[in-house]
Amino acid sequence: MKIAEHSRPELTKRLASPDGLRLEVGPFSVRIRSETGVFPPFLRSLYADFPLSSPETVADFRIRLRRPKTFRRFLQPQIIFESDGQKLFQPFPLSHAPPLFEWGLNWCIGTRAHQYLILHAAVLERGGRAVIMPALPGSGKSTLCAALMLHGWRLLSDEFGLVRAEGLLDPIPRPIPLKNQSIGVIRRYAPQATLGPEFPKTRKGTVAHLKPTPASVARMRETAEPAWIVFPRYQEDSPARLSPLVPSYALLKLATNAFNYEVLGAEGFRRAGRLIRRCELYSFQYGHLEDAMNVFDSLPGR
């Protein structure tokens, strides 16, 4: 059963129950409990196509969004993120429960899913071949990822490249967080796209989440073969330019953009090295999404 098949009152009731609900997100089962009415509409809209696990499914992550128990809750409504009963962050304003959930789930995956080499990267696939786009904040990665998904690429993730031991990529196609000017850019690029509410004054400015395409969610159990590693960088009014990288430099940049490269030790080096050997390697500078789409439509392949 999918999230969309539950009414808002049904979701609210299940989230508030002791067992919560179990959401399937790529290879993970996430048990969610929530004590606020702010979160269910976000879940029902942005995760509408996602399936629910049965109550018997063992959850990989156990998350709770709860109100503080102090008198301050009445003066300044807040929400707390807990994982396995542990408070991980300072409280957020109650209205910011959705971005708190998204960032908290990112933290859980990035710090615990060490069966993977976890890259901080957008990953998309078309024609059975995937492009990995590692990038630091401010590079335009999420904007480019959103446009490619809306251009027909299958979204694996905007946040994580989950690299298996054998080198394949596991999808985890969650909502794409767009920040500040990127929100308007994507609204103009694809007026038909479903974006959630805007959350101002977060630690990253104003944030709104783009719903993943139904096809991306429907195929979230389907692995992808890595074919390209592209390091993107947005430069205002720059022509779209794809430049080859030497393997040694690309490996260094890839390791820099990994969450657990050092945690995995030699295995992290081996997985990163295999990726470098099997992929075409490029840096990519762009200033306009339409030009970027043309370049990605004709990515060189082996």
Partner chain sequence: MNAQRRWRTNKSHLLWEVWPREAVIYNSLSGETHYLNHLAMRLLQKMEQGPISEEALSDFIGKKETIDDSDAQLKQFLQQFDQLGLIEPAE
Given for the second form:
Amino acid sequence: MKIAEHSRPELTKRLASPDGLRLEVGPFSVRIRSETGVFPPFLRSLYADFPLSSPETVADFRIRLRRPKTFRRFLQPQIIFESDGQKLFQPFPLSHAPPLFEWGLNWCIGTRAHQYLILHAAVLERGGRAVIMPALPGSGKSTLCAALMLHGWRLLSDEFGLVRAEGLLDPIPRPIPLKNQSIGVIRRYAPQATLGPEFPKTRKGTVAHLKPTPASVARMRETAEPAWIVFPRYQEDSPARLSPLVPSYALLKLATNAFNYEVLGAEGFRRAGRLIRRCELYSFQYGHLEDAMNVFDSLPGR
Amino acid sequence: MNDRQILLRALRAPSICRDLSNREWESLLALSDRARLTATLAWRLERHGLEDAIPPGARRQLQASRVFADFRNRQILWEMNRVQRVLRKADFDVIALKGGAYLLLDLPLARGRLPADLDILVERKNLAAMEDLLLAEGWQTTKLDDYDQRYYREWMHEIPPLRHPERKVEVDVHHALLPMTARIQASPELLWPSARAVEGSRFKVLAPEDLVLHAVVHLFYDSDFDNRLRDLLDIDELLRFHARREEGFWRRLSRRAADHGLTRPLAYALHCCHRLLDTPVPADARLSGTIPPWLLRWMTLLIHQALPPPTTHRFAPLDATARWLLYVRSHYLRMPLRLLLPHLAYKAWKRN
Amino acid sequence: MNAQRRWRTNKSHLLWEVWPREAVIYNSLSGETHYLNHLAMRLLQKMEQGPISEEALSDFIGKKETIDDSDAQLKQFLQQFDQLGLIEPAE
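Beyond the form predicted on its own, can we have the form predicted in complex with its partner chain?
In what comes next, the whole complex appears, and the chain from above leads the way.
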């Protein structure tokens, strides 16, 4: 059963129970306990199409959003993120429970899921072929990723390229966190898109989450074959320009930008190397989303 | 099943994992993660042919933990490679201790361990030369204040830890297995003649009995009490491994302990391993006659309580007490009392 | 330069991704990844074939490449390779 098929009080009750709620997020099962009223509405609207895992699964991550037991709770209410009973970060203001959950789950995946080579990249698919967009500073990756998804591409992930041993990509189509100006850009680009509430003054400024398209979530068990690696760079008002990239450079950039390349060792090098060899490699400069969509509609492939 | 002891039970008798519910698997993995023993658990399950009994979610986590353990072992081996490079300029012997030795010997227990530091042993007369060689090749003294510097140099069995700025592994250079001020002394001069060469390496390793005794020393004399279960497992694995391969191992072990003056700690350790981990220690090798039975029981209880990592949700005063007693005890054995009290007071003050 | 000194790579520890004029290698001992330009790539490939003296290496690049002060460059490469744990003295 999907999240949206449960009423808000039902979700709230589940989340507060000792066993919590078991959410299926791509290849992972996440057990969530939460005592705050801020979280269930967020979960219900932005994870609407995600299924609950069977109660018989062993959760990959065991997470709890908890109010700290200090006198501060009366002054300025706070929330902490726990994984397996261990507090991971400094407390957030209570109202920021949703971004804390998203950030904490990212942390859990990036530091633990070493069955994958975990690229720091956005991944989308169309016609059975996936494009990987590594996240480099100033790339505008999330904005571009959001626009492509709203343009009909299937979202695999805005944050993680999960590279399996045989080289295929596993989806994890969670909500896309849009920051600052990107929020307005996407609202204008697609007024029909569902965005969550805005959270001002987070570490990264104002953040609002874009709901993944139902088609992306419905196909989150379907792996995708990598076909392109595109390093985007946003430059105000620049015409869209796609240029081929030297493989050695792409390999080093991709590897150093991954979350666990070092941890995987030789296996990380092999997976990254094979990925470079099977993909077309480009750098892409753009200034307008509409131009970018046109370029991506006709990405030259083999 | 009692959540708190589930990790110990699974390590002792991995076949119980066939009957775990998904909730119990989750408790087990949460505890093993906190004790940093998930990869060790993964290897034990594999050795017992239990892979098929592991549900998919748990299997993914166990697999990932092994990848991470390999990474940490690679870092230690690389640090050894770098120290070995420096030793081109030296003509004295160096012994790799603990995790480094287990890796060199390719012992089964090395695979899932998560060693944090590289511990090496040199003779006291070569200590300064070793330190100078490392400092000349870029290793640096990790940040310590004057008090800590003095603590290490005057009272401890090692120089302050060194680290190369490009890498993450600390190198601890020891000249004895126990601090100079400890009441009981393992004799460093006994270690060298029986140390063994390792093919293809510049490092030597301790003889099997000394490997065990060093792990025993670590169980009782180190002040970091979050990883006692790790130490007990080391002893368990070393005993199982060597008892099977070395003729007359148990006899030599007890004789060696007597030579070092470590009979008592060895007796505690053998008793604990046998009771808590089902280690096959022959009855006549347990040295039961050397310690009053009530003391043996008391120590075992203390260790049993201190073993599992603390659970955050349940306040367990007995754990805290057990940990504190063992902590004081380890320092008591480490330093004469007149030195101990100011040190503990200083550490407590520093923590606030 | 010490003409007679011999070097070797530890072959089983290097993984290669090779293109016509450059390569990226992974040193599975150090866990580090390195970019090699054409000359560095040729030198390391030569040493992978077996222990070789500095003199022979100097002849090798002298023949194949037209570069100024090739011995000084060779010395620098060897020093760097040794520091990175890519090569070691062959006894």
